[in-house]
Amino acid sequence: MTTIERLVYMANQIAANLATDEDPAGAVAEHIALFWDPRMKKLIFDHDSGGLSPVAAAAIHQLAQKQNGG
């Protein structure tokens, strides 16, 4: 498994575990912001959303926009 495949897998697992949260994408984004190394976040931001669940993709999109000042 490549590094990006591992990160996609991890993001999807986090999304599955937080699926019942009031704001699942927000919860996933918060988890990734708090616990992922900056290098991990850069890799997942640079990756297209291929393989990501809808919730994980939304979380990554939220984080990428926040990081880019949007």
The other form holds:
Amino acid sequence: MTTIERLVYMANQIAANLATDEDPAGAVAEHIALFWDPRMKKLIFDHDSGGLSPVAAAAIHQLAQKQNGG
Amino acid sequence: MTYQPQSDFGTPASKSEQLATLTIDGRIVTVPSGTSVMRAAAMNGTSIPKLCATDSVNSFGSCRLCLIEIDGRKGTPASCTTPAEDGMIVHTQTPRLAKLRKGVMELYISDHPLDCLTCGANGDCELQDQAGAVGLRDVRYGEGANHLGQAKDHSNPYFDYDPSKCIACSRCIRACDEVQGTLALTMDGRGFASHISAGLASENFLSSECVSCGACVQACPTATLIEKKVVEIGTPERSVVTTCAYCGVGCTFRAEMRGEQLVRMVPNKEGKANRGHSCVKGRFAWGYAQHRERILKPMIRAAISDPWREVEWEEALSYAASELKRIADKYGKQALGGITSSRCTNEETFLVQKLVRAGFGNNNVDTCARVCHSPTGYGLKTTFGTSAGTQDFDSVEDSDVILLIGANPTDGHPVFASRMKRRLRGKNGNDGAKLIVVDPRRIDMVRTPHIEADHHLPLRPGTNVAVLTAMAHVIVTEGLADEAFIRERCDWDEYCHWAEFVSDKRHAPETLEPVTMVPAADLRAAARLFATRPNGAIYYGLGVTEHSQGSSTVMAIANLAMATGNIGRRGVGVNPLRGQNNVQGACDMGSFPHELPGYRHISDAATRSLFEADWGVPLDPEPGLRIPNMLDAAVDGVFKALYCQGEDILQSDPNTQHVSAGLAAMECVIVHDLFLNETANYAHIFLPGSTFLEKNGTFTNAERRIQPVRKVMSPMNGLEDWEVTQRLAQAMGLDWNYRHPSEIMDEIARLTPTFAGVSFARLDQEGSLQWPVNDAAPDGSPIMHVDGFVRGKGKFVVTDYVPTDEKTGPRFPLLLTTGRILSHYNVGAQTRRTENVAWHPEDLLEIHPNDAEDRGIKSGDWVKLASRSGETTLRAAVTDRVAPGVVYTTFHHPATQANVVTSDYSDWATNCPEYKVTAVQISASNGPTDWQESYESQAASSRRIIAVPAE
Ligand code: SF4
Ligand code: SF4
Ligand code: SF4
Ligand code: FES
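Next up, the form predicted together with the partner chain in place of the form predicted alone?
So here's everything in the complex, that chain up top.
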């Protein structure tokens, strides 16, 4: 598994486990913000979202915007 | 300081709250009712002669040495079996008693070899002492029938049994039954012919059920059962109390010394975790400390293909510092990182994370707790508000039902297992606690002498969340939830949301049975049992955490405890059984990349500024890399240098080939350890470590109990481990000047509210303290969440079962799960270098008879174990302990390389590897695989050392 494949896998896994949260995308975004190092975040922000589940993709989009905006 | 044996009050303490006042030899004493007269006398400073009584076991009243006279009563009752009563007037020394005692003693001595001068126990023998105490000067009986000259049993590697010296007091039998709970010993024959036997008469200790805990050796009043080391070295002259460095039980011991030589480790009766008991590891397996393979000089090399070159500390440390600086300049500071171990002390771990955060300038620090209990941290923090078990070990004495899930305490946490077993057996005719075991394998706890689990749910590996959700389904839908507790202590709306989720038909045990393989009726009965007994306690281990849903399982456990009202008092709670000695402490000390000591997130500006002010450097607010992410980054060429203290990631982390690729891609790997471990095969700098006997510090056990580790001998490598880290920091230009680990603890206390009241002075005074220790709880906190959860309201978290992606299929039809065994510890680096190999010389693959037969495999055959990641070979043990479709092995021996086969999958929240589920195939084999052989030759060449620099 390459690093980006692993990150996509991890994001999807987090999304699957937070699927029952009230705001799944928000919860996934928060989890990634709290536990991923800057390089991992950058790699997934730069990724074209191929392979990401809808919740994971939404979460990463949300987080990227927040980090770029803030 | 002269040698003082531990005090012995003769019989166990009474827990009664009622008191009795009596007069003994003219002096008045008040004791709890139920206390024996012998103990009452001892508490008053009067030692009544005794042989068959000792305070670790119930009295038996057989030797008749402890006779007393009581006013108004006839005869001379035994003081060890006579309870103290109000108003009693007792005489312990009268001419009549003296005569009787002398007579008794004479009989014992006449059948005992009189080789005191050459006996190993000379000076430390109760028979000798009592002969003196009763004033026996000569023996009237001549040579008659006696037991002298019987064959000794030397089979146990750590202690001898010499039946000629046995006085048939049965202390050893009672110790094995009551303290250890193994029931290995019996008294064969009667009267004069009686003798102790370990299991069958034909057997010796080694081949018996004996687990070598040493309880009988400690209980034996003579030299019949004696440590080989005492025979070899002589009796000790002084003792120092310290803490075992093996497992998370945290037994304390008296290290009994002769000069700088350790004679024996004797479990400390005052130890609040172990209460005077021990297991074979802490008691006996410390020989590794002096093992010839220990590395005592620093070593460096330019490339891992070079042999090692021994250098002085100065050179090794300045080389390490210059390499770290070079790499930071060339690749950026994010290219550096550090790993600490849960074997290290709190102070060492604190320094490593400080070195990374303040010195390397990033948060790339992780701990081997990543691979064991990181989900506990996440799960308990989310639900309860703090990352720790809720109880002390004593709490189990008040449990009515115990749910044991994914833990194998008789092997992993033996001393706690003995305490749990004692509660399960009940006492004085009272029923013991009920037991529910959730484990794919029939662990010993399911059926052991005098214990039978009420339910064993042999689930399919990987379905913990489904099983726990089904239990919750039963509890909620059958109206067994403790709503009063939930309304008061938890968030009611969150509970309702959760209750609705678990009540859904798709979570019924019947619906989930095909997934979990647990019969629905059993699961329902187990859930009812757990919910309906007054005090329900949950104990769990790595079988919970090391899964792709490890964190979810921990939260599901917390949900179950809250739903049944089992939090905040004795007898209940959620109790992670920690693997290594300082897993709790490693987590507390901020060794995870996202949090500072005390579980405070690195993004929290207020906490960060506290540390920044104290350390005088700015801290990076972004979380750093976890171990698996470090390895990915290394393979990608952006992570280049690693300081690895006390941890062997190559052997203990999953997917060995990925780990070795990551390590091989780094330019500077610094290994700080006792031995050239497997990771050191890829290292450029080796800094020799010190053992727990050679340094000061503290460990924190699974009960949050902080206990001192005390230096009993000088470090053979010259420096204590904290000094090595400090010298490395200094070489990198950091202004660190700790003179003693107590100053590191002062810094921890200063910066961490839950440790505010902890200091070495306080620990010396109290023996141990359970955090939080602060203004609200100045003496520590045995039980947490008593009046409310740390986070405020307990949080119910919906945990949906998400099956692992590691799936069986036609090529890999079996599920492999892994575990540990009593006599070894983790990757075995220490225990393999002790006589403990007598019990477990190699890792074995357990396979069910049906699966074995399908493949033509018998016990003892070499088999190939293959998964999608790799393959290895080991020998098979055919057993129905495992269910069909499941195979099991341990990972204590590097030659097995069990992690060559484990997958890359990990816990969704923490990346704790999924060790407990790997799809595999087993087939017959003739010996080691190519990988094992090429690994062996790489390892052998990498371990070469040249003592003098090449010319
Ligand atoms: S060493 Fe422990 S298990 Fe073995 S016989 Fe003695 S008490 Fe029993
Ligand atoms: S072996 Fe020791 S403890 Fe056991 S009966 Fe003999 S003398 Fe007593
Ligand atoms: S290994 Fe664990 S149970 Fe055994 S003596 Fe050490 S701390 Fe106690
Ligand atoms: S010590 Fe009381 S009868 Fe032996």
